[in-house]
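Next up: a single chain in structure tokens, the form predicted alone.
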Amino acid sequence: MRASVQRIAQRPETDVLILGGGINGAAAARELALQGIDVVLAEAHDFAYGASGASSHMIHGGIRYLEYGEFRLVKESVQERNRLLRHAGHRVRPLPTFIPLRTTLTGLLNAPLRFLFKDYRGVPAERGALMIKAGLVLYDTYSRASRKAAGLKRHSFLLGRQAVRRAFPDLRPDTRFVAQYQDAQVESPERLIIDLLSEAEDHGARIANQLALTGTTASTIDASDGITLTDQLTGQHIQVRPRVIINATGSWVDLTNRDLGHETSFMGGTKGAHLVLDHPQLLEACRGGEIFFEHQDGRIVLICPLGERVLVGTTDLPADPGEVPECSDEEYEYLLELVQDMFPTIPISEEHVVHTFAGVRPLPRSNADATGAITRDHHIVHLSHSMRGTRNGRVKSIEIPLLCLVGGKLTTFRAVGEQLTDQALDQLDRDRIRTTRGRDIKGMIRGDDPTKDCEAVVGSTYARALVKRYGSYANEVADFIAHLIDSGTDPDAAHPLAHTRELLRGEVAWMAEREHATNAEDILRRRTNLRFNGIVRQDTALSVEAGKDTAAQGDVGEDALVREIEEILEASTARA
């Protein structure tokens, strides 16, 4: 049995069981553990498997939500953005955002109609400079108190074609204005989730991935009923007996409720597809910031630097809850055309695309005709989950609070975790003992830089890479690698894998032992950016068989994972 699963099986009683290991489940686990609550988190796939690992990487207030009257959401979002810039600076950085505009007055009629009638569609008309100005004034007002502390500036405008041409020579020539403001970006939401989960484990949380809900089972022993969880790698079943259940499974919320015996229809959802381009000229044309605009069909588009790549998104199409989406051929062509339309003098082709991905936004079910009109806000629905068991020969009914998270943005994960925790504490009749509003997320670097400690083990180049990937606890990773070398477990632990300079052998062992990675997919997609950056080709299949084979014997082995990853890297290199 895997160690993470065994820790749960050995002590099945828990205060709170969280189902779902995305950003909101991870935030709730951290928040609850910091209150001294005994918490178990079970993720059916891998952490960040769903929408959390397929986002636009934006930490933003959502300026466009204002015209739909989402004032509470925008205020909360800009405040949470500013908190993340102060307390998660190793993951979240300020992002200059530029809105190219061609008109002055268009959109003035559509905006109030959208505000008054949420389902109003009308004829698509791009927002003009006056409309954007009004939105940015309100946007700045919401974050005035915390904006300066986060290092963000007020919005400004470039006025006139000549000024625009000097600053952005590659933009389409009919651009008359460029609005400029600052939001933020998270380069790796997946690693942010690992930080949250690691901090939760530091405070006693028990966490496992590849551990799926498979129902509730009536007990025939002298104990309460249990929630049945199944290890997807070994097929082993364990029981958990929680006092509160939190369903934070995103677009799978209704499907999870069904597995618990509840028929609900809380979730809707829309699909967002993205392209990742390796295009230095386009990267330079963005001038270090996000190009954010409205296409003539009314869809919002972003062209955004992300490391050495350019992220292009996104679509907004209806999707079935629980769907595992892919970027369709139509979406692929549509997004490429959008980039070419905005930068007509820069050649854009399929050769520049190194990665595609898509996710389903976990939105509330809605009758809105336009997907953009569906609220991005969240709410928590309370259900009562009944279980029956036998105690001393008598049937006993147990009512367990079931809290279902409906909706939730990447930006507001801390606030969502706080709200879920407060409601769980009410059910447990427990008091909050600390807040996370001013608390650094694990990995935030303050004071001593861990780079020098890492250099003694892996050298200067890889020391910087470790600090970028792990933040303040990079020295713990370096100590782990040193132990592998000194103990003879892996004398080559400080060496990179074959066919890449981006990942050390010892890191693979760390990710398997400390970050719950069970196969190459987990590491290449969700513990590193090797797939995102196109180092692992899109058409190279990732097998999970090595993870299953080794997990059947216990925990996943480093050697098996290293071999699997190196085979994939070799195949990618051969096809390049």
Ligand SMILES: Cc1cc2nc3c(=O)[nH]c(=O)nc-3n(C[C@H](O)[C@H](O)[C@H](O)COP(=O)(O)OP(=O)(O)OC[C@H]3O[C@@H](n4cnc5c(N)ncnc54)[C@H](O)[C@@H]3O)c2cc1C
Given for the second form:
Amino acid sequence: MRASVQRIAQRPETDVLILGGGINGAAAARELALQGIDVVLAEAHDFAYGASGASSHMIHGGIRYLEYGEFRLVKESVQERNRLLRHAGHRVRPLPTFIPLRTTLTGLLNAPLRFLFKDYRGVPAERGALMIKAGLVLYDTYSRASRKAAGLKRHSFLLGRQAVRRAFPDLRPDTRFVAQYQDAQVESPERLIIDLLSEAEDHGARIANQLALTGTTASTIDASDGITLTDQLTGQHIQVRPRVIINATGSWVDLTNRDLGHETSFMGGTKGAHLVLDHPQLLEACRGGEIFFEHQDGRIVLICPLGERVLVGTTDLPADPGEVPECSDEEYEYLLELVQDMFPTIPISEEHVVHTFAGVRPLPRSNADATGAITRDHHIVHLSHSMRGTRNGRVKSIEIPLLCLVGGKLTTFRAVGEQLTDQALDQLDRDRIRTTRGRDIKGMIRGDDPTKDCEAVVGSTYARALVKRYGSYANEVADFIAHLIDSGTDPDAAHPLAHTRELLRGEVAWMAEREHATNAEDILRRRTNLRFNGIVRQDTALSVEAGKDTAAQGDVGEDALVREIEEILEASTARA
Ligand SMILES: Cc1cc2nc3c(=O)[nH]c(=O)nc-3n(C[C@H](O)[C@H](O)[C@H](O)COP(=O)(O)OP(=O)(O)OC[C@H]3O[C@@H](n4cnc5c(N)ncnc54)[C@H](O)[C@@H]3O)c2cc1C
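Next, report the structure of the form predicted together with the named molecule; the form predicted alone has already been given.
Full assembly next; the chain just shown is listed first.
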């Protein structure tokens, strides 16, 4: 049995069982563990497998939500954005944002009408400069108190075609104004989730991926003692006896409830796809910021630098949570076309696309005509779940609270974790012992820079790379690598894998042992950005076999994993 699963199986009693290891499940695990609550988190696939690994990477208030009257959400989001800039600076950075505009007045009437009458569908009119100005004033006001501490500037405007042309020579020539303001970006939401989970584990949380609540029918629930979880790698079943369940399975919330024996229809997710382009000229044309604009069809889209690449997104289409989302041919064409439309003189073609991805937004069920009009705000629904458990030494049928998270953006994860925790504490009749509002997320670098400590083990270039990937605990990774070398386990642990300079052999072992990676895909897609950046090409299959075979025997088998990743890298290089 895998060590992580064994830790749960050995002691099935727990205060809270969290289902789902996306950003919100991870945030709740951290928050609860910090209150001294015993937590188990089970993720059916890998952490960040769902929407959290398919987002636009924006940590933002969502200026466009103002139009729909989502003032509470926008206020909470800008405050959380500012907190993350202060307390997760190793992951979240300020992002200059530019809105190119062609008109002054349009959209002024539609917005208040849409706000007052939610079903209002006037003649679509492009949002003009005055309307954007009104939105930005409100946006700045919401974050006035914390904006300066977060190092963000107020909004401003470039006025007139000449000023625009000087600053953005490649933008479409009919652009008359550019609104400029600052939001934020998380380069790797996947690694942010690992930070949260790791902090939760440091405070006693028991966490496993590839461990799912699966198709338990009502009759087997009655027969079972607690909640049955299945190890997806081995097929083994284990029992957990929680006092509270949190269903944080995103767009799968209703499917998870069904597996628990409850018929619900809370969710109505929409699919969004992205392209990643390797295009230095386009990257340069963005001037270090996100180009955020309204495409011809009224959809709000973005062209955004992310490291050395350019991220383009996104679509918003009705989705079936049971299907694995993919970027369709139509979405691919649509996204390429919108980049060309905004930058008409820059040649853009399929050969620049190094990666595509799609995800389903976990939105509440809605009968809004347009997917863009569905609220992005979240709420928590309480159900009562009946199962067999022990009370006062006697086994009997008991009712436990089942808290279902409906919605929840990436940006607001800390606040969502806090709200889930407060409601769980209430159910457990326990008090909050600390707040996370001013607490650094694990990995935040304050004071001593860990680079020097790493240099002695991996040299200066890789020391910087380790600090970028792991933040303040990079020196723990370096110590781990040093131990692999000194113990003779892997004398080459400080060397990169064959066919790449982006990943050390010892890091693969670290990711397998400390970050729950069980296969090559976990490492290439969610522990590193090798797939995202196109270093592992889109058309190279990511086998998941090496980890699977060995993990079934209770050990992920780092050597097999290293060999497999090297084969994938070799195949990818051969195709390039
Ligand atoms: C295209 C797109 C762009 C977006 N852009 C942004 C953005 O720029 N900024 C922003 O703030 N938000 C953005 N969002 C929204 C944001 O990504 C999501 O709202 C957020 O990540 C949801 O996190 P979650 O943890 O609730 O759900 P998820 O990340 O979907 O996690 C749910 C997890 O539950 C697991 N699971 C499912 N069934 C089971 C089971 N039976 N047992 C155990 N585990 C199970 C899944 O494997 C999954 O990992 C975007 C979303 C999409 C799709």
